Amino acid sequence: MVSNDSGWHYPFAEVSVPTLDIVTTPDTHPEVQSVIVVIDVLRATTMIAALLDAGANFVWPVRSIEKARHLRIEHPELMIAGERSGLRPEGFDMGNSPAEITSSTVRGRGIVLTTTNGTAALETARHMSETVLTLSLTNLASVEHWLSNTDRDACLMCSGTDGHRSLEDELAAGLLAARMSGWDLTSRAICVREQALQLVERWGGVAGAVAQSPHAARLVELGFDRDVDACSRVSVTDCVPALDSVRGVLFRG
């Protein structure tokens, strides 16, 4: 309380700050869910940003291969992309490889994308919030800027790998949390932030930390080492993919 010479007392105005939560798998209940930010560093959310950067009109995430194929039949102008067990499904135009995207291939096209983990997490997020963004290491600073210009609570949702926690997703979540000065972090967000900073210090940088992921090792075995490199770059795009809650497609934000 403060007072003036007349004896009147004025309460201090309470300043509320937004809360940032992190869930390490999509089936973990978030403490806040005003804005959901889905993360699948290797490779779906990196792929989504890369497609939109290359001029794709939109990316339509779907859970199943069958749904992607059905949409292609209904809308022959669409391209279908994705993976299962890291590899491109039969009959798909593209896999899930951000390093292989070219503007000449995707510019002006709508892309249907289905992946093992990331697109399923996006479907979960769509049922939880009307505002869903995607985060990768490549657009870290841009998502930070977007969140810093809102007063809404946010939850970073890691897609994980086959239902298990994923080092690279938590790394991106933790590095973003470390940038959100002035925000109220939940206890688990603080924990993920500290683990991410320790990983970066231990392995000499972000790329070194990503390389420790079992998922990264698996992609290298499959011949996608260029993808691991592409997904390890930090803040190289200003693209913030945002999900249209009505149509269920991602546009460049």
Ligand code: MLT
Second form
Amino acid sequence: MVSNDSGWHYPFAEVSVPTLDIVTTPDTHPEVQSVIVVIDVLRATTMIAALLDAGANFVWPVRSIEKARHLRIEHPELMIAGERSGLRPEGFDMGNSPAEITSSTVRGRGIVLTTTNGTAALETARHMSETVLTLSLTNLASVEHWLSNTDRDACLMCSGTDGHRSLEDELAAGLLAARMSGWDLTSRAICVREQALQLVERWGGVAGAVAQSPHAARLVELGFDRDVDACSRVSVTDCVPALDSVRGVLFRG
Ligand code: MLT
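Given the form predicted on its own, corresponding form predicted in complex with the named molecule:
Okay, now the whole complex, with that chain kicking things off.
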């Protein structure tokens, strides 16, 4: 209790702070889900931000190659992009390479995107919350800013790789958690944050840490070194992709 000069007594107002949770794979149940932030650093969520940055009107994430092909037949103005086993599926306009995006190709276009893990995680998230954003290392500061301004509980959902945890997604999740001062972090969010900070220290920076991931090694083997570099850049765009819950497409938020 506190009292003022007039002698009245009143209780302290209870201050509640938002909670930040992290799930390391999409099939783990979030402790909070007011806002879900999907992460697939290599490469889907980096690709989504790159497409919107280059002037694409929207990105329409879908689960299967067949669905992407079908949408293009129904709407010939759409472009189709994505990967399976890292490579561009036959007949697709683009693969899943953020380093290859140019404004001249995508400006003003709607892009259907299907990837192995990232777009599947987006579908899971869409069933959990009406507010779904995407995070990559490239838009870390902008997502931090977005979350800080809303003060709503949020869960960072790592897409992982084929059901397994992935170093680069947890790195981005942990680095974002490290920036959310004043938020209440769940115990697993604290673990991921500590792990991310240790990785960065051990490998001399974010790019060095990303390079340790098996997914990065696989992309380099496939000749996508430039993508690994592009996906390792931190806070280089103010784009915060947000899912329109009715239409299921991502716009620049
Ligand atoms: C995925 O969704 O699994 C990835 O984005 C795969 C990749 O393009 O490397």
